[in-house]
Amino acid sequence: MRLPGKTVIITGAASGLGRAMALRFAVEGANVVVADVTQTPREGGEPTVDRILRSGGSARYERCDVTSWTDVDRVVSDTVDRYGRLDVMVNNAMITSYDPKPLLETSVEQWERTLAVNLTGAFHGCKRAVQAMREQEVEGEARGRIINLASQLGIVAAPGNCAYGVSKAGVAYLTRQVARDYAKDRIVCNAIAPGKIMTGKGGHAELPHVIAFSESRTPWPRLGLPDDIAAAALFLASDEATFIQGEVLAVDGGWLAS
């Protein structure tokens, strides 16, 4: 096990991605904390946490809407008085039910509220992270790990999508900027850019045209699985990543070097 006994927070874990990443972490020992606003799998089966529990595993649920920093606030306090401490924060969460636009047709509402789940969000969970860390010893060389979810739209124009693409961007200057200012404090900030990954959830994502564009994008001869992203995390989690600070690591089966 990578993570035995380490507690970790991952908001948006009921689904897709931040699911994938919960289970992956409670088969390496972690206690996870699935902090969502639902406990329902989008793509269809058992809670994460049942699912993790039925196995073995350690995890309980907390509701929490990232916009909310008393959410935000009160999922950290709750677990470091279970845990001890917050070992890794993982900022996932994501908004879903809005389909891409262009800068024209985006309304007011869709880019503010995109910008408040995908980044402020974000924001809620590195600052909760930081605070809580700070007050922590330091377990081999760091005292905690956050670990953000861009895009490689973030990096490069998202077609036709301006309010998701300017809030991934925006995670990946956050996850800079926390790596620069509190490295000196052992907390390493790093990120995960996925491509194109296949999650099971339907909606736009997964209609025709969108896939045939992202493998027209995508050298690898296959899109991404969610156990892609989950081993990445994993990886930037363990002791082993420790010198990577403040990188966006894309998991994109080369759509970046295309």
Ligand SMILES: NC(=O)c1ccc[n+]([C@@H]2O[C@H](COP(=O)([O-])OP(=O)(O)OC[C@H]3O[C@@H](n4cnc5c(N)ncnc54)[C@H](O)[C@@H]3O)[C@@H](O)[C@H]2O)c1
The other form holds:
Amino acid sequence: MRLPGKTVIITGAASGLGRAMALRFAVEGANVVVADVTQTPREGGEPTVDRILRSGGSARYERCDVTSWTDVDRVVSDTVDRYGRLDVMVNNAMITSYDPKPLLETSVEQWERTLAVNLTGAFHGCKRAVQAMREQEVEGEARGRIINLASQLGIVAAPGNCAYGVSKAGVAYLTRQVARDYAKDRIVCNAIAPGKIMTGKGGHAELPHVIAFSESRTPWPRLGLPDDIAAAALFLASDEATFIQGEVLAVDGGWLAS
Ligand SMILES: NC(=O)c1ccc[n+]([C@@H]2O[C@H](COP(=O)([O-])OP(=O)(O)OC[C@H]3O[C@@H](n4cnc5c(N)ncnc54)[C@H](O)[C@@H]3O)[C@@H](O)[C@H]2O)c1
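The block above covers the form predicted on its own; next, return the form predicted together with the named molecule.
After this comes the whole thing, all chains and molecules, with the earlier chain placed first.
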């Protein structure tokens, strides 16, 4: 096992990539806290926590809206009280560009809502995790590890999807900022920039023209799977990832390579 006894909070772990990371981390021995506004997977199936518990793993659900500092603060405090420390914080929750729009059609409400979940949510998660991690002893080389979910979109432009792309660019920058400022405290902070990952949630993200565009941008002869992201996150969460700080790791089948 690669995360024996480690405690991990994953925001947005009811569904999609967060769920895949939660399931994988639990198999690797972690205590997983699913911090989400719902337990219902967007793609259907059994709630993440139920599935982990049924397989003999350790998991609990904490209702958490990442736009609320109070919620994030409570989840981190409860987790540290219960398990003794917070080893890994994964800031993954997002709202999709529920109705993606270019700049001129982006309403102030859409802009503010997208930034609130995707960027302010990650800010809350990073800030509260650093507070907790600074109070704990070094294990391996680190006091704790933070993994933020950025995107290939936001590194290159997100066609017609202004608020989402800007939010994800902000997450990549936030990662470098935290990495720079808290390396001295032995807090590791990196990001993953997924390419197109098929989570099965349907909606705009999986419309035929969106998939066709993604295939045209992805040199690797398939689109991504949630387990591709879980494997990369497992590496960054583990003590095997040494001297990697402030990195935004593309897991994108080569989208950003061309
Ligand atoms: N799937 C992809 O192709 C892809 C590509 C690039 C980046 N990403 C990034 O990966 C991450 C996960 O994406 P996904 O496709 O699994 O998303 P998803 O929509 O399947 O899941 C998002 C989860 O976040 C939760 N959530 C929404 N608002 C929340 C809030 N305010 N507080 C707490 N939880 C909230 C949802 O309930 C859901 O469980 C996101 O940060 C996304 O930007 C995904």
